[in-house]
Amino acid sequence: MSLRSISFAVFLVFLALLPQLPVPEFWITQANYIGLYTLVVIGLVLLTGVAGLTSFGQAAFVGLGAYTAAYLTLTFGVSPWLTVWAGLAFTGCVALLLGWLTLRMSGHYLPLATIAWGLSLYYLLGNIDALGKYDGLLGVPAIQFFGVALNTGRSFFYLLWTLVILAIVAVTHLLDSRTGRALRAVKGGTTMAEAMGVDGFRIKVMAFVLAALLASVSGWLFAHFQRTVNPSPFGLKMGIEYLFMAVLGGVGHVWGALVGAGVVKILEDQLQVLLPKLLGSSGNFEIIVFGVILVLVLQYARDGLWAFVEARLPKVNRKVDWQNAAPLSERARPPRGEVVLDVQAVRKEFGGLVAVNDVTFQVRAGEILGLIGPNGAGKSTTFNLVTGVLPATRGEVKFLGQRIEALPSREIAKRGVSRTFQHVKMVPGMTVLENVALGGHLRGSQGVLASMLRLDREEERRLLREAERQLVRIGMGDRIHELAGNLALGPQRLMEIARALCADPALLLLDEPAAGLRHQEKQALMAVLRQLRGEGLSILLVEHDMDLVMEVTDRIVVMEFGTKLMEGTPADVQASPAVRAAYLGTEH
């Protein structure tokens, strides 16, 4: 048993024994509030730390869960075991609507939007007569568990912390899955994720709704723990405090939610007693201290307190349990010589700038077509037109006979087009294996619930087996457990190629794959490209390394200033005065 497993077991034993020990009732109450806050902060870890979406409005979702439980119980006598589901349904619908309206925003607009709807829900709850306005609802009954009323802090403790532990385990499972990799991939931009077939907007909405549902459960528990509900705990101040807990504990770590909630709650209560004595007057001085702490954390410990704990725990690699997994099914390759990609008079204008000027070329099955030209010739823009990152101003792009120029990246990826990027795009905090497995996203189908319940393990084994196979193919089989962010540029590019191959493409687009590679790595890359061509894979290659281009390509298209200069064999291109003029600036 690993040290992590032992630590988790000791923590569970501590939780089980705590209410039975002769500790003050205040300790139990504190522990219950920490548990309530932890549920909300786990959602923020998922939303902010993993998906990169900042929200100040989670307290409003806590309020929706609490008010739904209190109102249905007091007005209609509905059992609390039913009101929790009603609260989840109501909160989920509200979160879905708010997510659909606001998650298309980026930059500072999204946090401002969360502040807006957080305030709106707070004032709405405080102005509805049926909900008691700002006085709220009183006399909420205790939860009954097999005839036992959970009406004390000690009896309520077990229900609360059981749900907290289940939430931690479920979210940990989710992050260790196909869906979890997709969530991590959308942080900081969706271009790469969409190229792997991930629906970036849908995955963000999913994270938003899950975070809201965890907050709703916390609200349900809060209503039956406090036995009264009013708007004050669900305002913007508490929304900011939840986010502070996440940042302090470690916004990218699930266990950081527990650490952050615990430290903030304990520190807040101690400061409320200590500071008035030191300063000689009463006031919310603890807010000043928290502000200073937040500045210090953002400056010196951006990964939060949990990162210091995790750094002292032994590193855990994935168990190599996918060796005997069944191979993934592979798509049928088009017959050799068939036109796979047909680009006809494609044009891209940025205002008055023509970046790609009526370029035409074809890629056939089982060949490598090189796309070369000086810097600024429009090669990468052409790549982005083919893969749906940019819409074409006019012209046609056909893949296997179907027009794709109007499709988004993920739809083009579904049809069998995979790519790398001129500037490496990856998830630095994931391992090499996980980054490559992201390329197989479309080859899996298990969703959120299956991941949380660990029903996706067989599919996960197959995806990881395929990821390892592609890494071995490019000579990186010994680096699967390294963090991708720790790799040098050359290995990162090789990892990108493995990720693209993991998608089982019919057409592979490589954007400067040899940049940053050493001589031996380039030779290995050439061998891989020749092998792929021999297997019938079509490759469109943009590269500045002319030795590699001339060695591996069957035909070459030369671009200059967004225009197709010529097309021919490597020998034709080498002999062309026009190509020499484009690169050297002279025909002599």
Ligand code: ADP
Second form
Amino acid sequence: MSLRSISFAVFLVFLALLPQLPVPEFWITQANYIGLYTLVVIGLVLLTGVAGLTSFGQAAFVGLGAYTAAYLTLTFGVSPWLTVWAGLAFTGCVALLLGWLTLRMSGHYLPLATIAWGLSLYYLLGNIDALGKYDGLLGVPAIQFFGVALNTGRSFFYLLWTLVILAIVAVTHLLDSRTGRALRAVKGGTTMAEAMGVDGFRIKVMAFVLAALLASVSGWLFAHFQRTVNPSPFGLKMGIEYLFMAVLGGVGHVWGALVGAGVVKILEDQLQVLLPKLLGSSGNFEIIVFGVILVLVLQYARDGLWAFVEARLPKVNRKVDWQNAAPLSERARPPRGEVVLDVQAVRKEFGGLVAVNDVTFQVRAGEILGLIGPNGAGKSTTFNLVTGVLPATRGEVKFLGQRIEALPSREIAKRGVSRTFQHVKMVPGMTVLENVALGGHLRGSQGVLASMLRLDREEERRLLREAERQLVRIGMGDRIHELAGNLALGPQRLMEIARALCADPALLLLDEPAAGLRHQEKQALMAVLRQLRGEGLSILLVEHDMDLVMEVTDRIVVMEFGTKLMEGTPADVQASPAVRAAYLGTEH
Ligand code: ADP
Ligand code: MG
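Starting from the form predicted on its own shown above, please give the structure in the form predicted in complex with adenosine-5'-diphosphate.
Zooming out: every chain and molecule, the one shown earlier first.
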């Protein structure tokens, strides 16, 4: 058994024994609050830590769960075992609507929207007569579990912590899956994820709803634990506190949620006793201390407290269990010589700048087409037009006979176009293997629930086997367990190529793949490109290393100032005075 599983087992035993020990009731109550908070903060780990979306509104979702439970039980006598589902359904719908409205917009819109949402729910709850206004609903009954009333802190403890552990396990599973990789990939921009076929908007909404559902369960438990609900624990102050717990514990780690919730809850109580003694009067001084701590954490320990624990745990490589998995099915490749990509008079203007000026070229199956030109010639922009990252101002792009210029990039990826980026885009905190498996996103289909329940393992093995196969092919078979962020630039580029290949494309677009590569790596890259061409793949290659371009391409398109200067074989291009002039920057 590994140290991690031993620690987990010890933790479970500790939880099972705690209520049986002569621990003062105060500490059982504390532990229960920590559990309630942990559920909410796990959602924030997914949302903020993993997907990069900041929410101050989680307390409001807790409120929806709590009020639904309290209202239905008190008014209609509905069993708590049913109200929890009602709360989940209601919270899920509200979160879906809010997410759908706000997640399309970028940057700071979501945090602001969640603040507005957190504030308005608080005032709404406080003004509804049926919900007891600011006094709330009193006398919520205890949950009955097979005839036993969970009306003591100790009996409630077991139900609560069972759910907390289930949530921790489910979210840990989710993060280690096809969906989890996609979720990590949308942090800080969806361009790369979309190029791998991930629906960035959808996956963000999914994370938002999931986080809201966890909060809702916490609210249900809260209502039956406190036996009363009123608006104050569901306001903006608590929303900020949840986020504080997540940041303090470590937004990227599921266990960080537990650490953050635990430290904040215990600290808060101690400070509430200590600070008035020190300062001689009472007030919410702990808020000031929390603010100072938050600044310190952000300054000196950006990854939160759990990162310190994590760094001291022995690093375990993922167990290689995919060697015997069935290979993934492969796309039928177009016959050699057929036109795969047909770019007709495509144009891109950025304000007054014409970055791509009515450029026309074709790529055929089993051919490597070089796209060269001085810096700023419009090569990367052409890539972005072909892959749907940017909309064309006008012109036509056809892939295997179908128009694609108006499609979003994930649709283009689905049709068989895969690419790398001039500036490497990856998930630095994932291993090389996981980054490459992200390229296989469209070749899998298992979703959130299957991942949480681990019903996705067979497909996962097939995906990882494919990812490893592509890494071996590109000469990185011995680095699969390394963190992508720790690689040098050259290997990062190779990893991107493996990721693009993992998508089983018919057309591969490589934007300066050899930049930062050493001589031997370049030789290996050339060998791989030739091999891929031999397999019938079409490649569009942007590259500044002229030796490589001349050696490996079949034809070359030369661009200058957005315009196509010439097209021909490597020999034609080398002999052209116009091309030489363009590179030397002289008039021709
Ligand atoms: P290359 O890849 O050939 O070096 P690019 O396609 O990156 O060239 O850029 C072509 C021109 O378009 C450059 O002048 C660049 O400054 C401009 N450009 C590229 N992207 C943008 C953008 N998003 N907004 C405005 N101008 C851009
Ligand atoms: Mg470029």
